[in-house]
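Take a look at this single chain in structure tokens; it is the form predicted on its own.
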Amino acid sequence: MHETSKRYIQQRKSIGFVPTMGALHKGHLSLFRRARDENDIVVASIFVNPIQFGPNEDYDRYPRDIEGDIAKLERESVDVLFLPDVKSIYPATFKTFVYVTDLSDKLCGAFRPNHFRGVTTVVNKLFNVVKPHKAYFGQKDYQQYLIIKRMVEDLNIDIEIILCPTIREEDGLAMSSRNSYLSSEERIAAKIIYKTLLEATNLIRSNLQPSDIKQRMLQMLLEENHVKEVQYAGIYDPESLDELDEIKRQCLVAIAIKIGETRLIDNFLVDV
């Protein structure tokens, strides 16, 4: 990979790169034809990162489809897929994170201790293998965006992070590898997520405090009885991640619940 990059640099041809953890969806293929559209060559990147995952997470489990992901890359004209191993990515004598403070402690960081820091140590040594000029992400992932956005900036990475919108289902429900886990009754109270980031879009946009818009969350995430635990749901600041006491030009919505055994997670960036 690192002389497939350097080839492509050498021949001035731009890269944009697209890291994923694969089991690809049309949200992934929307980054694919961002970055097509943006950049000579288009590298994608299957790497299931066993750091960012607890000890009782999905790690084992997390879908897992090479030959049907391999499909979609050709069909989408991806140029190169970097596929390692964890022994080539973390060999025996690996001691190294990369960690950005403050963010990656709060909505789900509080939740997923040392998730973060997984997230931007394997996202970091990516970088430094794929050699990208761009590099895309989802908006479903806020919060990854804006920690390595900050890890960019503040260890002077060169590379540009773009914020691609988040694909969603014909019922709202944001796309994510981990709604295969849903069982058919659960994949329809999913649909909540989506109803309540609208209903506060409207309550922001109303004037409402964002006190009294959170317990309206609450309670219309509470009411739908596959919902097992609330992780946060509120109106955040979108570069602090701080709860916001009153509406600000730029809100960030966010939600993080368990349907069942299942966490998922979902925002809008409303500008008031």
The other form holds:
2 protein chains.
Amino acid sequence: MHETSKRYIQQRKSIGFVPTMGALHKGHLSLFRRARDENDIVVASIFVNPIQFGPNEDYDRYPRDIEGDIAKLERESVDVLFLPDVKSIYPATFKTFVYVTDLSDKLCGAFRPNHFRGVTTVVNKLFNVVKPHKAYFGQKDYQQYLIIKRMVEDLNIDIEIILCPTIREEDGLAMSSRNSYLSSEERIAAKIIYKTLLEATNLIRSNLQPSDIKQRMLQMLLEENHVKEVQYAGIYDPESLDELDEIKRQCLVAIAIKIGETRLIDNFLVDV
Amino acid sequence: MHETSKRYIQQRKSIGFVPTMGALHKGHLSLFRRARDENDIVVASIFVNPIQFGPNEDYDRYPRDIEGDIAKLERESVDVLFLPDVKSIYPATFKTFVYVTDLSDKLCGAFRPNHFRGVTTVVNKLFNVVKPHKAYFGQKDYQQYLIIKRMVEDLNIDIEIILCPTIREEDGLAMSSRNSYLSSEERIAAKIIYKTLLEATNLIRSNLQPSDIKQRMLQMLLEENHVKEVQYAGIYDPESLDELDEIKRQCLVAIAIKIGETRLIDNFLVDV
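I would like to compare: after the form predicted on its own, may I see the structure of the form predicted together with another copy of the chain?
Everything in the complex follows now, all chains and molecules, and the chain you saw is the first one.
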């Protein structure tokens, strides 16, 4: 991959990069299309990154479908698939981590210790190997995007980080490889996330206070029987991820819940 | 600097890089000469990196001589000096660190918490800006070299890390910007470090056990009146930095002491 990318760079071709964990869905495809539009060469990686999963999380059962994924990459005219194995990414001698303080401990980070350290470490490695000019991330994982953007700025990495809109099912559920874990009843219940984000948006536009909006969000989510746990729900500053006392400019409405055993997240950026 | 380096890379010129904290001495000059021999372009950086100093260390009084340094760089035909200020390296929003676990906590790391985290973070940033093909480090700071080599391998950074021999004063004292802190009496006393390393080398070659050699080293160092503290002295594995019970292959003999208020380090790599 090093050599492939260096050859493209010597040929003055621009490289667009979409790092993924595979089990590709329409959300990923939208990233490939955006990268296709904006670059000479599109590189995708598929790597289920063990160090971003906690010990009781779903690393082992995370969906894998490499045959199906390759067919999709071909259909989208992705030029290069980088498909490293775990041992080549994390040899026995591996000891180095990249982490973004503060932002990595908030929201999802409070419930997934070391998750974002795993993300920034592997994305840093992938960036060094693929050497892209632009890299594409979905808004569904807004905190991940924000942390990667912070890493890139802080470490003077010469890559443009591009946030792409969340792609949704017809009923509004954000596309996610983890949606495949849901039973058909849970799948119906999962609509509550999108409905709650829509309601919160309306309440923001009606100038309700964030604390009142949060109460309404919690109420809606907890009224849904399949919601086992609300990890967070509320209105946040889109740069600091701090919970807002008052809404002055663009804000992040974000939710993380468990439906049965499946953890789902989603968010809107709302302009006021 | 980004643009300068990209231009050289487009011209297929190789870049050799010597990161320094300035107050340049003959040790640095030997790195510039090695880089000059092996590359089309030589880049030096001068940046006294605040985050690698502890709160009670010598950041404020670290020797600075930018005029003298520039004269030396010109004499050595260094092509580019990268001289960033603290605010551009660490803007108020800065939150990202690179660290090498395990190796950063041993030897000097045990006495300088966060020191190597500061080193790996700034060197990672400088590498991303300067984009060198090769980077040069002196053996006097062997642990620093080892940690940077580990970082480069672990993060798939496409740079060759080159270890260059320690340059010494006539009486054997390793060149160091911090030698300027020594009074004339302390300067004479500082010879004990080199003498102890020589004695340890002889004892290794006489097949003495590491624990006995360590005792002899401590005895020699502590007999010198100006030695205020021996932080470590002994025989270590040059890859893991663990103290050795027996010597089977190349080993690292390393010393860190305080002479008065001045902390000095030195080491030999000894083949057996």
